[in-house]
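To begin, one chain is listed below as structure tokens, in the form predicted on its own.
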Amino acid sequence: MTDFPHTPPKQSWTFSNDVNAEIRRAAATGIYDIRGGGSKRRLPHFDDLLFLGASISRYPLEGYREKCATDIWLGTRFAKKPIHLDIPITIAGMSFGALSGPAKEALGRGASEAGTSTTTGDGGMTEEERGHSKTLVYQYLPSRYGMNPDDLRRADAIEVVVGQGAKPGGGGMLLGQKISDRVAMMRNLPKGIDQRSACRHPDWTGPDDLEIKILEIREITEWEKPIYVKVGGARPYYDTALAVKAGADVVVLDGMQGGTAATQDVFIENVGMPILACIPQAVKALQDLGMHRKVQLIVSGGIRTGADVAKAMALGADAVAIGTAALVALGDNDPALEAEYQKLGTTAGAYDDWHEGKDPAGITTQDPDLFKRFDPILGGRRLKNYLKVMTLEAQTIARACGKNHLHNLEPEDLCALTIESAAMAGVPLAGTSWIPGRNGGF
């Protein structure tokens, strides 16, 4: 009798390894899993797109020769002081004490030595930040935490946070071991005691209530500071219709891309819009109130490079915010640190666990053995080099579409590699007119 070859065991798509680990887990602990970063499921994004660069029918910029301009001004509609910024790449918000000190000072000077902003976060404005910031921007939370007026007041910008990419609807995490003497006292918390931030304004039932504290904002600031309104990448459309419609400046668009410092896994990766669909629907709303670049749209979840930059721009956005790449620059997840990471129980490139304040890096922390390894000079430094990678990159793009400005890119510039993306970002399949779900033809 002849013995077969048994076919080979077949791993469940449905009950993954990584399924059947998240589900032992569960039953082994009772509770949901935290984590901090943005979502690492495989979506649709802007690598799924591509630029139709100048050959005969349309003109290329000379390189060395033409200039291709890259500043942006952020609050023209109202403000008696919008910003200008020499670049449209800015550093979003980014909490101290979900960053240590240095890390936030080195958020300042990169941010300034490069002639972009930066963002405060939850938890108040830090003298290290502020100091170190020719241009910061003030988030007004939810939660309140570390918030008065005076900083209103000494921000160059204020931006009243909404939502937020990785979990529109859902509040943060700060856990008990991040919550120093320090911290505490920002927040007007008890140390070493669990926070969880508020999913919405204590004050806020409803839209309209927006426009009145965007009022009460400018009273305080006297009209002189942009305004900012910071939605999740949910319902893009009808959410940057009423933040224009309560009154503000610039609209900040956060796809799920985006990180934060810890919340339920379940709500990162099940939560919320690509960026990539996001952006064509903030548009089609500031266009179909007259609005578009008179009120500025910056976009921000899992943008990394300066291709990422002008595919944004080039779908309509103003400027962009990074969270992530920036501390990626700053040296987070270094590999040269892989032996430490390894003994969290991970690895370079995936340590995630920013709740628990044992960054080798020094950067998610706040034991202050381990932040005073990190070098906020050198920290700056490198990302003030990052960003200008990230400017030239957008600029030899932009020149090679025959740009003289970022804000020039277009849809018309581009074109998708997969219906997906074609689809979400409303530009035609590579080598067709096909627009998916907008016209039938090729």
Given for the second form:
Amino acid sequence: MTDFPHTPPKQSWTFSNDVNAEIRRAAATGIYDIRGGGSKRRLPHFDDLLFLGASISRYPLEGYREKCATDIWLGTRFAKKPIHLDIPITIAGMSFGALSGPAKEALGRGASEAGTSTTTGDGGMTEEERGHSKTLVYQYLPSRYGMNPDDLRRADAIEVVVGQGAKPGGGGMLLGQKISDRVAMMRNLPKGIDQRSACRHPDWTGPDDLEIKILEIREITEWEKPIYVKVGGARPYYDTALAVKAGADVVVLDGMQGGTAATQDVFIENVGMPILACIPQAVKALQDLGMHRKVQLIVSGGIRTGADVAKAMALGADAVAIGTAALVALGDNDPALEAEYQKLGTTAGAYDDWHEGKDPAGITTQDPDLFKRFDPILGGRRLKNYLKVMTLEAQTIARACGKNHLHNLEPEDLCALTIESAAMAGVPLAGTSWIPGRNGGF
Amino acid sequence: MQTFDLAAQGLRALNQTLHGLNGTTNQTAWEIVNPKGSHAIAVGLDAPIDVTVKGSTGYYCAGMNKQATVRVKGSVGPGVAENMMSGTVIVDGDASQYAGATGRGGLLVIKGNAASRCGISMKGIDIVVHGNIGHMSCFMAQSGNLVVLGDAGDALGDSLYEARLFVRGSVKSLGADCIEKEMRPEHLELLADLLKRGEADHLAKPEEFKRYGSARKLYNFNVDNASAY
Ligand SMILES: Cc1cc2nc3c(=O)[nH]c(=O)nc-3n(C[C@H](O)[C@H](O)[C@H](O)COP(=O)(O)O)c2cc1C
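Return the form predicted together with its partner chain of this protein as a structure block, the form predicted on its own having already been given.
Starting with the chain above, the whole complex follows.
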């Protein structure tokens, strides 16, 4: 019998090993996958943009010698006490409950040393964070866990959270494993039960109500505090316009790469738009209303480097916020803990079961034995270093583009590597003058 | 008695004046005239003062109240006494949606009816409604007590946590995980006190009420309950 050559085994692209593994997991457990972090798929991102740098028609500024300022004002529209930050990189809202007390302290320490703000999150304001944060933004969330007028008044700004990039249209989840006595008390709920945070605010719906809600908060806080409105990257043109109409001082826009403490994987990966696609639409809305730079725009979702900061600002953002990157700077997913990640059935870099409360780095846990491992002073120092590096990187690029302030970066400084990113960011495809959807180009 | 003309002096001046008062003030009685349905009247108060609003209000009247007693001689718009911490808010007329939303303490009394989502997400407040309440009331209510002398609309207490609900009249339907529970002596005692404080002890007796609470079946996710979500 002749042995004919066989077609080699071929895996399906549609039914890949990953997909099949998830089907088997679903079949075995009957529950969808819940995890932390942001979208893991490859998305059009800042990596797809490049700066052009100076040339004969543009002259650069001398690195280390000529000034390139980085400070920003937030809340200049209505607040009697707007916020002044040394750098345009803020720490995004991450809930106490999701994060440990010492992790919150480290965020406060690092941010304050670097001259920027931190943000509370679902679950209320902790002393660790208020005490160690020079500038603290207090989130006003649908759950209203821990909400009270005293904390509103001791905040430096208030962020009304409408949505998050990881889950626009979704609420929050803190599973029973992480509900310690302290978390339960702050949230007025029994210990050990799964806590759902509502996806809609309990006492307002729609932009007209939001305007009145903002009025109420301003009245309670004597019109002193900047009021931010945070939205997930869903309909950024309209959401930005409506937030401005409702009276926001600052719009916070979070793209789909944005991290979350715990959400269904199907939600994280399939709802919302990448931040690259969101920024130009939000900036257009602000420009159409004559409000660009008057209402500040903070963007987030997958910001990692000074280059990302510079690109976001060149597209028209006033500042950025970081969540995941800040946790990595603190020590999350560090390969030094590989043996422990292996015990949890995962590997450094891929660990995302934050909701289970077993984080070997002691950051996303409420287990005292684990969070005691985390040193908030060291963590704070690491975060400060990282923020400084990002700032230096952004300045390096800005100087190369001839800008004496990060704010002066502009779309004209950019080109795109792919047609998708050119269309989304509204900058020309590299080597052409073509902006898909906008002009003919050459 | 201090009189404040809201139409003439404006909202900012009103709240600023009331926020300026503390426990040592001797200006403890205030009357607000010409409210004309304005929003955010007497919000964020934090002093043991007595404020009477002569007329109807818009959204969030007495929001985040602490210590103060606020009486409205009229009806109130959405979110009256939202996130109240302590003190008392008494509404002579009706209340729109979300009355007492997320309230953490104190007492809210509504002498007329309350619309939908009364007591939504409440976290410790006591609410006494002399009339009826609308649908989805006490949705995700965490703790505190709701007393309704009249009827309740659809989906009462949906996804309820530990709040206690007492209804004298009919309940159109119960929401997910909300069930009728046994009325024990301690509940009758609690109810008698709430009726008294809610200026309703001459209108109803504790024995006439039924008690509703959480079946606690949705406290931890279980796939067999998926159709309830
Ligand atoms: C652990 C964790 C907890 C979070 N908790 C909240 C929260 O309570 N409220 C909120 O608005 N966003 C929350 N977020 C989202 C962040 O505020 C921010 O939008 C996001 O992390 C930004 O994207 P990045 O992680 O890619 O930097 C959380 C994110 C993480 C990683």
